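One chain is shown next in structure tokens, namely the form predicted on its own.
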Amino acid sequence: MAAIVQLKPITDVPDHLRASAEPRDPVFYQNPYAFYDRLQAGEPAFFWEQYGHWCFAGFRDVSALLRDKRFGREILHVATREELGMPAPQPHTAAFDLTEKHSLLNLEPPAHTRLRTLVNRAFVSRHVEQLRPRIVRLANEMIDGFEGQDSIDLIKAFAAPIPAIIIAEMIGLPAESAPQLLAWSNRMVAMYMFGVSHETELDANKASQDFMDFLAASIAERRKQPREDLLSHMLTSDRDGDVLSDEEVMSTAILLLNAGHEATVHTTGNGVKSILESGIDPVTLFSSEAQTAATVEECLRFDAPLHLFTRYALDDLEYEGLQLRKGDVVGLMLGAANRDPRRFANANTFDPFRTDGANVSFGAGIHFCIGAPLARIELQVAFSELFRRLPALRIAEKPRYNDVYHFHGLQKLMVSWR
């Protein structure tokens, strides 16, 4: 997900519409919900001083703006860098920028439609449902590996490996490459921190180049000998003479690998934390397929894996009385929208039995998460197998969240079961 920044400064914002929260302050990113509570009591739109752009925290607005075609993830298809005052690309992040150039998440139609149509087939519900037995086996293999210990970091030992291995196998990469893919992905994700340092940019760029070099070898191999995997499908698909370039395949594969595990890892950790802290007997949460699914949806709502999704205004426009210029950024606060008291009863209470369940954790509109059906199956299996095998699971150490506000996930989750 490319880091979208406000290009032209916004001035003359009334004081009552301004809000301040430092994204790198541990007090904030360990518990952003206190900030959200203050926002929900005020105006539907506010100007976040640290980011320098307008944001929306209400469920109705976030849901509507995710679908509003007057906004987009890219802006250079409708304006020039000179018109927007956008700086030239930086040479030291050239590799990272190349991985983003054809990213499905950052494209707008018709380029987005072309790529999404090609890849979507692999992620439809009926196809990913066939992966459930493999996910069950994998979850139990992970538990077998640590069940004899007294305690473990659940993120490292369970939450991270499962989705990384599954998405790697879907694309056509060996399961044993998953740890390296995770390492590259984590270094690239650091680019989305607020106030990224030059050193972080250099490291993310190196990880991007290494990732592309690894994929280039796999792409060359598949061109010679296609297999029954997504990488081969992308390389061999021909729609009336329209074929994907190696750069397009590489960007898509990297996005799927990164996004294919990031949200699931965070939701697994956040969800286990929410369940254990709620005091609800896990047996009741996974007593049926329907209740298991409802528990997963409440985990996604209550402590979302992605908290801020930004978009550009594609032209001068007005939204709910707010005048926006072409190129202005709007921040859609998914985590805050999921806790909107106007939409959810007892919004700050974890309630897997609620009847008003919904969430915007996977987005909406044309950029709705393509991997949502797979993520939901992975989460259902991970939670149900974990609590079935380790019914006495408990938190062994106070959990701490990562210093990457956009991606809201635990740094580690120490648990025990003896």
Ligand code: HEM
The other form holds:
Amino acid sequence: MAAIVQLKPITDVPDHLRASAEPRDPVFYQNPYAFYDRLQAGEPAFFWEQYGHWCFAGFRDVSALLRDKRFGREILHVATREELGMPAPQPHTAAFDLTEKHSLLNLEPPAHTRLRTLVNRAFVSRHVEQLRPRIVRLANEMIDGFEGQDSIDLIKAFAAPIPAIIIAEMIGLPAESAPQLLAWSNRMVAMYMFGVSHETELDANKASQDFMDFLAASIAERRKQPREDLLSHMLTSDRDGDVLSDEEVMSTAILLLNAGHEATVHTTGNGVKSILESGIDPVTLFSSEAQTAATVEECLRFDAPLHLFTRYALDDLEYEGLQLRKGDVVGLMLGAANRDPRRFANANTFDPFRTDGANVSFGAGIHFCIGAPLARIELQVAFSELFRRLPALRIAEKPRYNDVYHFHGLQKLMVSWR
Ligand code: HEM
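Instead of the form predicted on its own shown above, give the structure for the form predicted in complex with the ligand, please.
And the full complex, kicking off with our chain again.
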């Protein structure tokens, strides 16, 4: 089950509530904001024809629905496959499905609460703040590596390695494994593409199996000889005698490794692009800790890395006049909510000095991003070190976004600095 899909077709939707945008159309995914602007002018709920389910683009609704306990990421705890018309699991994606089975992102309480409590401690601000000096060193090593070149792809040479190495080291895997982890992760993330092909499913399944085999070896080592790392912590941690199974540890490690870099890589690329395209003098953006933090928040708001998350209605219910049946899907459009003109003044303007408050890029409610404090530190360090070392940084080639609408990030970002 790669992505949540609407199972019972929804019919009888009046024309004025329908909207159409093809997720694989380059015109759309290179600039989804043009579509969002049209949505903001319409009704709060709209029916996205290509996805076949209801969606919300307004800040107030997205924020409220993320917190609404009548909706969940999982549905099989309250309904059977037969009841929902859900197809049986597919054998050719069995390894991928296994990595998702115990993923925090797909669980609901009480299973979610149990697992989240066990890993949460490692990600609280106080703990991740200790990683700041390591992140500064790493960012500078990456920038040192630009030496002797006239231009560079910032995604490959800077944005991707930093979060991948940091999360690998936190889990207890060597920094040298980061490129391999990135490759597995990219192949697995392809499962979230709209209209995913059979070949992609097979490839993602193979990547999942290889990833699990790799982790199984590390888990076996840690069982023999625990270390001061998250993997050992997950294997030994217990709450009232409760210990995680190997499968749970594997799912959680894969989720952390994948979620722990994908969105941060994209935010680094999107953020550098936003800053450079704004024409604002970078010196003013990183003049203090508070301004650095505000710049990062504006990068997260203005060009969010994750645009669409979904929830199931856990029962027949009504939300603001919209009747939903148990199992109906609602799409919550984080990237659109961040540009809601009812919430943000000059919503389509990149303004790192704005004071009008929080965005929804990290979600909200029980699934609020566990890695938000870490991601914020990584982004603060990456941006401030990059612009401190290379004050003349500029875009060398028109950047293009990847063909994975949900994961809004650049394919490459060619920059020069002389
Ligand atoms: C800019 C970077 C990041 C962004 C924008 C981001 C965004 C998000 C969002 C929107 C969700 C909630 C999804 C939902 O409600 O369905 C989420 C959940 C999650 N994120 Fe992040 N994330 C980022 C970085 C990280 C990092 C660095 C880590 C780990 C080290 C991480 C680990 C997780 C985990 C484990 C969850 C699931 C939490 C749960 O279901 O309880 N994320 N993230």
